[in-house]
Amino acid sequence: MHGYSGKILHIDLSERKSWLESKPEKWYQTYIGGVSMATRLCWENITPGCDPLSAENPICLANGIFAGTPVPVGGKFGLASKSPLTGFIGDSLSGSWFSTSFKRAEWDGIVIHGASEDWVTVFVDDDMVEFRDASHLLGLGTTETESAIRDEFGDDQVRTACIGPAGENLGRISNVSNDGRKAGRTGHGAVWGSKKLKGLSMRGTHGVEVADSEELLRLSLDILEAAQGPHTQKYRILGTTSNVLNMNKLGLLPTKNYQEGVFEDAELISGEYLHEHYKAKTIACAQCPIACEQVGWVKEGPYAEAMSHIEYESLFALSSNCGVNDMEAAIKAITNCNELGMDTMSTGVTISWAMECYERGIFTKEDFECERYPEGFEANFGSGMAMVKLTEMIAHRDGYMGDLLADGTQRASTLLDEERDMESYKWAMNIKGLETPGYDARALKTFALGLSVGTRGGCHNRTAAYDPDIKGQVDRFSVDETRGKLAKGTEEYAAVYDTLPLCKFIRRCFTGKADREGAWPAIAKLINATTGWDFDYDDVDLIGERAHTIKKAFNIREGWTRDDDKLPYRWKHEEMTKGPSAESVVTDEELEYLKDLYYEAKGWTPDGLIPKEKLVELGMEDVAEDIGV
């Protein structure tokens, strides 16, 4: 095969052994790479119904088809396990040089089984696997860990994915870091921590063989040129932080735990303000000509030397949603999350839940006492100090509050409500246990549907259903019979990019339009030049449908039912009072109607289950035998 090695590496941490599995070309044509292939590896290797923090839950990595090639933004890999946060599929993407080392070591996928008795790192050096003691790395942050491992080898070609203290402490909102990038959502860090796996290091020395190198280079150069033009300009200048003022203008910027969609101090936490006062530099991932990462740096004051890349989803969660207008505190909190190994979105949304509990009188200052802060502190909305301190407490499970919040809003609210006979679940902002993203979906009806049915939980990356709402293709305040097809189409569109994987910021660089008609023929040419296959428009379209289907099938096998496709209580029952999106909610009747439309558009049963014939049609005959109806 071209573009692939045909090999999957299996590593057993319990037995300290490894072995090779070969896969046929048809398997690759069905699952391609990224989150689709990683989920398929979970399907094949997980013990159904297992505890996500048990040895029976494997870590599955799948490289991208374009990693190590000239294809712009193609340097990504997928990471999947059963999520300890949701109990369903936890699929994430990360990228940069780790993906290249992964590909050059000639592995298409890696499955890590079992659990180690002692803390360990695993080093994959082409076809050699070495288990190394990691006790000296415990407590180190993610950047420190990567640097320490690289120094041990004395080779900057060794690239590492690792966890920080939050993962070591089994925080369910912890993540996995590599090259400064994050496999950020669904709690992967806790899975690695449960296996006592501090890091996975890769060194590859082989080239990447493609079917038609001249054609692939020509196609790549065309995309490269377009990526330097107007289609990516906003990302190159302000990155995704440009969304702060845009969302605020529409009344969609989550504020004070989604109580409102307008933040009166939005200017002070905007991408423009970051660019003018705190921007240190702009950096890019491997194989990326766009360079969207805006690095914020605090030069003086109580948070001096805090530095991290700042993206919209991190910024909303750790500023406006906590009512904080202090950019320096936001940069420090984001830096803490990235270095300690926590998902910024889940962390910020969980902190905002705790702040609302405090303002309602449920928590007191004493609840925030811990070893670091023995006198406790006030945790009102707007307190940047409290927000920063809570990131530290959560990572280390320090004190009652650190321990409570480390597992996210769903578990925290459930425990609190049982302990104190409360109803804090009403402002616990999650879907299937995954904290919600930076768009208030009460006034985005198509997006609300996309989020509710998402296999990952409350995720803006696995559906692009906000597009038709925000761009005015439909009335975002109402529902109609078109929304099921729109939600289906946008999630499968996103799944194509997540499976190759390609960064979605490249989507306009094929023809200038972010749609299938422009992108799919160009993507088919890239696939064919890489692999020698004969993919066409329809084959590319099937990539997205199959990717989403294998994730949904995984969830069904883990016990999913229609009732799991829901929205937070607040979005269904509480109206915002300010801005152009005020007075909007998604009623239970609207949501059930939208789900009916969506399941019908997908070709599923009214209960959201997948017919056997549908799975067979997609080439998933073995899946059909297991969960088809």
The other form holds:
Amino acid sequence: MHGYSGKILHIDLSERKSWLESKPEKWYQTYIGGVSMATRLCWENITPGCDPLSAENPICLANGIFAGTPVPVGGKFGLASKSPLTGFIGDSLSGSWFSTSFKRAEWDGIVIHGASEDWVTVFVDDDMVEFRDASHLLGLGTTETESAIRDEFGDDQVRTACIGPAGENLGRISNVSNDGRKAGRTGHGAVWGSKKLKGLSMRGTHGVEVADSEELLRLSLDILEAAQGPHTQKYRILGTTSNVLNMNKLGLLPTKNYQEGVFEDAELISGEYLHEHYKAKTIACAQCPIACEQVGWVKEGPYAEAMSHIEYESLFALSSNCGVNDMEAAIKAITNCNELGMDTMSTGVTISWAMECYERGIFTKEDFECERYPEGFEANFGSGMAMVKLTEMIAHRDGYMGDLLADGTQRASTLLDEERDMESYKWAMNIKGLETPGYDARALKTFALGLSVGTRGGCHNRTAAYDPDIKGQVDRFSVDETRGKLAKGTEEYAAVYDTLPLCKFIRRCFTGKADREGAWPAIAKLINATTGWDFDYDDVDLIGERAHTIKKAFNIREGWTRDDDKLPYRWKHEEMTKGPSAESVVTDEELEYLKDLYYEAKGWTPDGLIPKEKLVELGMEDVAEDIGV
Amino acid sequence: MPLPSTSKHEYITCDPDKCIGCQICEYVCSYAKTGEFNTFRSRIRMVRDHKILITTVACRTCENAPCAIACPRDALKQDPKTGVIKVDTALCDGCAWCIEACDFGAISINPRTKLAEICDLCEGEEDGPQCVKWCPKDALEKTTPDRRAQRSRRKLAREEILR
Ligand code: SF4
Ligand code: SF4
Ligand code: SF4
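Would you generate the structure of this protein in the form predicted in complex with its partner chain, following the form predicted alone above?
Every chain and every other molecule in the complex is listed next, the one we just looked at coming first.
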């Protein structure tokens, strides 16, 4: 086999031992890598029905097929566990040197079992596995942890994925960080924390062997050149933050906990404003010639020294959605989340939920008391200071509020509603427990479908169904019989990228056209030059369907039913009043109709279960045995 | 101890304002020189320290190259015309004295063969230094210290006058 080592590394934290597993080529051709292979490893190694924070929930990493080669934007890996936030599959992607070290150490995947009694880091040095005491690293932020470990070895080639204090404290919206990039969503940090795993470090020294290196380099360099042209201009100059003004114009920029889609001070939190006043540098992930990461830096004032890369999804959550028009507070809050190891999106949306509770008089100043802020504080929409303080409190579970918010909106609202007999679930913005993204789905009906059926909950990245809505390919305010197929098409398209993985920002650089016809033949060539296989258009297309199917199968085994595919109360019952997306909701009737269309398009039963034949057709016989109907 | 004086010879220099840390230069260098995709074997290396300090470093073709002087086995010879350091693989035993002598961190020992590897400005390549050719951000340049200085002066003058 080329492009793969054929080896999966198993590590048991309880027994402190490790072993190797070999997989046949067919398995690799079915699951490829990234989120698909990581989910498959999770399927094989989890005790179904287990508590996500128990020793029975494995941490599964699967590298990218192109990691460690010159293929642009291929330096990524997938991470999967059962999510402590959703109870379903938590599949994440992350980029950078961790994945290239992982590749050069010649492992295709890593499964971490059990749980340690004492805090550890695991060091994988080519084929050696070492368990190292981590007590001196406790409490350190993510960047500090990574550099402390690098300093211990005195070697820059030791790359680490780690958790911050939020993960140590089992916050269900905490994440895993490597080289400043995140496996951001669904609460991986808490899974690592529950195993007392502070970090996983890799050093790999081997060259990456591929089937036809000359061809692979040639293909890569063509893509590299195209990636400097107009196809990626948006990403290179403003990065994803250019979305702020675009979404605001469409009336889709979540504002004050999704009460509105227009923010009057959008200019002040725009990518353009960031670029002009706070941009310190543009940086790239490993192997990436685009470089979309815009680093924002506050030089003076109360948030002096805050510095972080600023993405649109972080920015909306920690500015307009909290009603905050202060870019400096946003940069500080994002820096806090990234350093403390928390999902910026879930954190922001959870804070905005708390702010709404405060404005409605359910929370008072005293509810925000903690050791750090013994007097408590006011937490109205628009208070940048409150937003920043809450990021710290959540990471450390400080006081009543920090503890309540550390597990996200679903748990916080359930607890509050029980304790105080309230109905705060009506403004708890999550789907399957995962906080919603930065596009208001009330007026993006295909997207609303995509989000509701999403295997990991409220994630824009996995469904991508905003695309036909925003491009005007369909009427975004209404529903029709095309939407089931569209939602299937966009989620499987995204799943191809998430499985290889390749960053989606490269999608126009193969031939100028981002659709399947434009991209799949070129991707097939990259796969073939890497592996020596003979993939064609259909094989590439199947990567996405298989990836999505294994995730769905995982959820079914964990008890998923049709009722789990839902939308937040607010999107179904409350209209926005301002801007071009006002006066729109997704009714129950619309949603159930859309779900019917979608299950049918997928070839599933009306209950959303997967027929045996469908699974067999996809080459997943053992999955068919288990959950097929 | 002051840095060894860099010479009149050409070398590869990186503009840290432009470099994004993508390591494409490392991949093309390692492939051009070894046929492998292995950034460990690149003769140009990306350094990223702190969140925004990113640059790359390759051999500076020093005058009276300290690496060559330090080598106890005379395995390193400097080409008097180009300043390029040639490694005699028959003599080099990977002792790493040269690495200690080089203030730029421009030498690495190949982890497999245990031989020193140094940028040769892609002498054999028809289209010149591969890293320069493929850097997507035009951060790299093959230049001499004097030409580099001239460019800085021009840039400064332009900025001062056109401001
Ligand atoms: S290819 Fe250019 S931008 Fe990329 S790391 Fe090398 S010098 Fe920097
Ligand atoms: S290897 Fe180092 S010491 Fe030797 S010439 Fe190059 S930069 Fe100077
Ligand atoms: S000039 Fe050639 S040998 Fe030197 S660093 Fe660049 S690619 Fe490598």
